[in-house]
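Form predicted on its own, single chain, as structure tokens, below.
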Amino acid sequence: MSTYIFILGKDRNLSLAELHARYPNGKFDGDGDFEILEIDQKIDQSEFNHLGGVIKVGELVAIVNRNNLSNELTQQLIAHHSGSKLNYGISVYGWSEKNLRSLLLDMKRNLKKEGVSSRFINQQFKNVSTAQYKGLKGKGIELLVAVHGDDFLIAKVIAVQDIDSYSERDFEKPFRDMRVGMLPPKLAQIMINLAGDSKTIWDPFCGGGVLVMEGLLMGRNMLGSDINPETFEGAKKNVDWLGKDADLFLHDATQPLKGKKFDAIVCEGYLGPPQTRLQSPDRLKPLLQELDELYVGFFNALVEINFKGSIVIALPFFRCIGNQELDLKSTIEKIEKMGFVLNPKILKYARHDQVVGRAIYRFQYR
């Protein structure tokens, strides 16, 4: 068994839901901006690349009290000294970053006493960023200090988010359509993980194929369909650009899909036309009716083919005038009456300035 400390992304609930779904047999503990996971599985950069909701992960190497923290950090750093200049970084969680300055200067003095020439990479005495770690990897070490109760947990960073790879897949793929919701690759990964260990996944609203692409990179067999020929062709171009193969086809999601085998559905449905300003709830009623017809039709089609697998679907919610929020509550109630059981924890994803956000629902047919 190994113990890891995961540094969570800005959407804590999403990050935790993803970790619990991907590691259902793990023992979890933690609070705030990190989670402790004890598990009989190796976590490395390759495995970490399949997680969209966490920033970095470290493997636990020591647990100490406050009085022994400086000495233990010094010993951990010396153990990684190869004879040349030691480059290192220290990041703290569950503890104010104000403590970093004295901690880093303590390390510098302690290492000098031990005859170790060293340099810390923390800029302005702040936590190490993923970009900074990229320059450190292979040339030094980053240690995490996570305060949990009265304990100070020390972990060696073993993986961080590959921000360059995400950026490439998000912005450099050949087809992008700004007229529809641009699903971030990280969120696509989270949604795929929320479907559990499903091997073959269908995205019935695939658009430009973001979910299909991320599923392929995560080793899943992917089916993708869309009713729009233009976006369907775009999805094919994007999958070809990725150098992968998927089963892509034109299909109306409100009609039963027959002759295809899959054990989970993961998708982002139609969110409606782009919204640039807050509306009143009354102005949104026609759009809600349109979305209701679409999604009731889609779930009726699933009933007709007797689909029993997991369904993870992102549907819109709307921020309205007067600090109100509007979602597809009545539509969800209709879906539940068809026999689909809703996971009670609804996850939301939206930037603070977005008018339209994503509510992520998880269903299972009885």
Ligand SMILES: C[S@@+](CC[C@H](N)C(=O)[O-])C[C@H]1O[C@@H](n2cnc3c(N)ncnc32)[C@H](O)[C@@H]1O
The other form holds:
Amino acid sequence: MSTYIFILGKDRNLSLAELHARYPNGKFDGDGDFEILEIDQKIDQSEFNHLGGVIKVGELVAIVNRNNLSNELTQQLIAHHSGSKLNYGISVYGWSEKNLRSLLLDMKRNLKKEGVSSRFINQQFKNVSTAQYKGLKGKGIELLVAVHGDDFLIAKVIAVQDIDSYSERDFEKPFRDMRVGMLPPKLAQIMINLAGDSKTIWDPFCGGGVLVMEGLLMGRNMLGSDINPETFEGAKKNVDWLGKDADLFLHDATQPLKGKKFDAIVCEGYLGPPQTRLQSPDRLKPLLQELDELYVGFFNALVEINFKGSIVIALPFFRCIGNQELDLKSTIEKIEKMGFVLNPKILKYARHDQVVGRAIYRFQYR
Ligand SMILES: C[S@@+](CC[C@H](N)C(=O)[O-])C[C@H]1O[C@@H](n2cnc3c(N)ncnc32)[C@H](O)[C@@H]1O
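Return one more block: the form predicted in complex with the named molecule, after the form predicted on its own shown previously.
Let's see the whole complex now, leading with the same chain.
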């Protein structure tokens, strides 16, 4: 059994939902910006690369009280030290970063007393960034201090978010269509994890194929379809660029899909035309009507093919004039009436300046 401390991303609810879905047998506890997971499974960088909602993870090495903190940190650093100069970083969570200055200066003094020449990489006595950790990896060590009640948990960082790989997948793929909202790869990973450990996933609104690509990288078999031949060709190019294979085809999602096998559906549906300005709820009515027809049609087609697996779908919500928010509430009610059971925890994702956000719904046929 090992205990890990995950540092959560800025959308805390999404990060937590993802961790709980990916590790259903884990024991969880947490506080603010971190989550503790006890599990009989090894978590390393390649496992961590399949999580979209977390920033770094450390393996627990000690639990101490405040009085023993400096001493224990010193001992941990010495124990992990090899080579001549000890390069290290310390980051604190659940505790003000203001505490870092005296902690780091304490460590420096303690290490000197022990005859260890050292250098800390924290800049301006702030937490270590993921980019800084990359420079340290293999040459030094980062320790996390997470304060949980009266306990000071010390963990050794074992993996961090691979930001370069995300931006390569996001910005360097051959087909990018700015007219349709492109799903950030991290959100695609979170959605795939929310669907549990399904082996074959269908994205019926695949657009340029972000979900299909992320699913392939996570070792799933992927089916992707779209009604639009141009985006469909784009998805094919993107999957080729990745050097992987998926079953991609043209299909109208409101029609029953026959002759294909899959055990989960994960998708970002059509969000409507791009919107840059806040609208009044009245002006959005025709769009809501159009989306209602599309999604009622889609779920009806799933009933027709007797689909019983899990469905994770991102649908739009609209920020309107007068601080109001409009979502597809009445459409969701219709879907529930068809027999799809909705997980009551709806997860929302939107940048602060976005007019159209994504609400992630999780359904299971009863
Ligand atoms: C928001 S985009 C999906 C973007 C995709 N997740 C990505 O990151 O590239 C929605 C897609 O739904 C497709 N679409 C709209 N109506 C459809 C329908 N009836 N059947 C299948 N696809 C449809 C559009 O062509 C569009 O590509």
